[in-house]
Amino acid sequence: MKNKPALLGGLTIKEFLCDYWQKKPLLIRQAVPGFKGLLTPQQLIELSCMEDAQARLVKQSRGGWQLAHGPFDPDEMAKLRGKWTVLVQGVNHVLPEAAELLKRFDFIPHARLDDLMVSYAPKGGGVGPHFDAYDVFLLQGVGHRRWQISTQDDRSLIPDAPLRILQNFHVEQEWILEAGDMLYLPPHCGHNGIAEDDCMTYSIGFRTPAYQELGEQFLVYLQDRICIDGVYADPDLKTQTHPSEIGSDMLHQVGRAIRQVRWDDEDVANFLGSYLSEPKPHIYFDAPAKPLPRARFEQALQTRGIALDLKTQMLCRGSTVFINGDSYPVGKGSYRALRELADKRQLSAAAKLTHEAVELLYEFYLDGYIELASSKRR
């Protein structure tokens, strides 16, 4: 079962990664048998009205599109009519059951995971034909949605539209998905989802950051870590015919200094761990209102275990663990335990922890990054 999960329609993980991942779409009937969703439409709408909601509302009328960003007013949402869709990002950050759903996809590295987005639309609702720059699994909850897809190269968009809607969408295949069905789409595969009735879709997205973005952020990362000794000097300065020109001597001297900037794979790994675990700007963590003293915390570890906060992202590499944008080099024994926490997002009370690991976990606990396993999730 582990090698041929129902989630992949009987394919082994190796077969899926080899034949479909980032290559071509895959329709999987009853990927999650019995799945009816994790939220009701009303609960999703309530989430979209929360103060820190990452929510969007898309309305369609007379062939045109309107886009609004949350949080929304509950009374206004209750008045909606016609064709519309509400989409809420990061549902796994507030709903434990959503975080559990994502564990089914842990055959993809955590460093690639973005979040779980949930959408609801009444009959006819949708966001129009479009393409995404990331991998996505579209798991159907309640209701039915018609998915039309195209691998076309034409990615021209409707001008002046508030959404990135394809101007010339040519349907190549289409299916109607019901509860438990799932569609995998690689990046840049055009798709259009239309609600056949009141329906909800759970979108598990995996980000593909652009090299330009990574390069820019790596330079930002380096600026706080490089050290170039010396200052510019020109004791043998000579006059120039044109004083406005940058002289060759200055160019060569500064060039030699800048070429002292070096980095290796360890620098890149540390950058990736910090950058990919960095929380999005709207995410914040709540420290425990009445934190346990250090000794009582250690006792609780041994009786209750711990779990990552739903919003926490934790990655590992070599002998370093990364959590919410920070890095912590640790010893081998600590690394093994902390890697298990990162892998499973929880540690049992039976886990063997070094003194170093306990100290770090207590720091994470005080920051609100982890919680004792039997604590009520926020």
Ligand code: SIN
Given for the second form:
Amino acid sequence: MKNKPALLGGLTIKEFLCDYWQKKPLLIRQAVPGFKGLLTPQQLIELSCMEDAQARLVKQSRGGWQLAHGPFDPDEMAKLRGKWTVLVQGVNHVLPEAAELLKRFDFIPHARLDDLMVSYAPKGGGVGPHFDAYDVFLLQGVGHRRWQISTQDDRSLIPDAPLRILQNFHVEQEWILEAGDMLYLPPHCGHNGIAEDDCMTYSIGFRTPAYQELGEQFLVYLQDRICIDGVYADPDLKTQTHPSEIGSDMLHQVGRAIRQVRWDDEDVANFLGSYLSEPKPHIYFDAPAKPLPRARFEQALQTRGIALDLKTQMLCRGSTVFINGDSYPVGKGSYRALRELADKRQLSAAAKLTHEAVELLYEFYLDGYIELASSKRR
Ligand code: SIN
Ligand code: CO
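Could the form predicted together with the ligand be shown next, to go alongside the form predicted on its own?
Complete assembly follows, chain above in first position.
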């Protein structure tokens, strides 16, 4: 990773993280010089019509805003007129070029990355002024988009609208972005993007999980791991006036027992790795139709190398690798190679692999989590 990637204009990664990340917006002209986009409007519309598409269609008329969820009907899409926009999430799960584009953002840990969303709108289209709870890089593809932003504190929304639209949007700054320009927005920065012409925008979104959600999920994780000895006992039971009341002795005894529930950093790391690498509910992996036997797989590994399936999420910590919600504690040598795979989403044929790593990779291959390099991508 270059210290001053073109992506951040003249800034070093350190400067960007220090001065802008999670703090203030940044416009970077020609962040990706020569960027023409990764797919055409028609291809995006086709994606929005696919069975498992995570797609939204926003229409704006004098009557207000309308929102529909995909998958859409191609004939209905062809009939659209006026101000509308279609947005497709998870484009990096289906398009290898999109996964490559995300690698440019590797200066942010993978655990923070959500996905690449791509939108298309004809002139006038947009999703209205709103704010998001997460960080986003808005990279302009074909066409032009007028971005208006506001750091206002007033976050009141239009009541009963089908999507979150700011009621009082006070534009503080605005720019017109062309292909290759990019706007970084920290969480809760108000923004409004209006298509100036046929316009496609690539949103690189990051996740900011709420502590409430993390806490709830951590308790789910912990329930299979806690171990509290003993059973309730009351050999000194006293009479009580109201038999329906829960006595203080019982309360304190159970309180003491529950306080035996303990966890450490390793539990938190294991929980985080599994939780953050868990695929979203609509994601499924296809096992290879005709899997190679173990020995042939190992040979292919050493001649072709491997790559993560586009939908795979892989994270690491300590001596554990996490892949699509599962965790695997491994030895040092295996960890080094598997971390390389997680970092780069690919491993060259020359990579040194332990027997343990090959065994695991074979398991991942059978699950459809990885694929041999240069085989045709789905
Ligand atoms: C868009 O691409 O039209 C919307 C992106 C956003 O506002 O987050
Ligand atoms: Co937004």
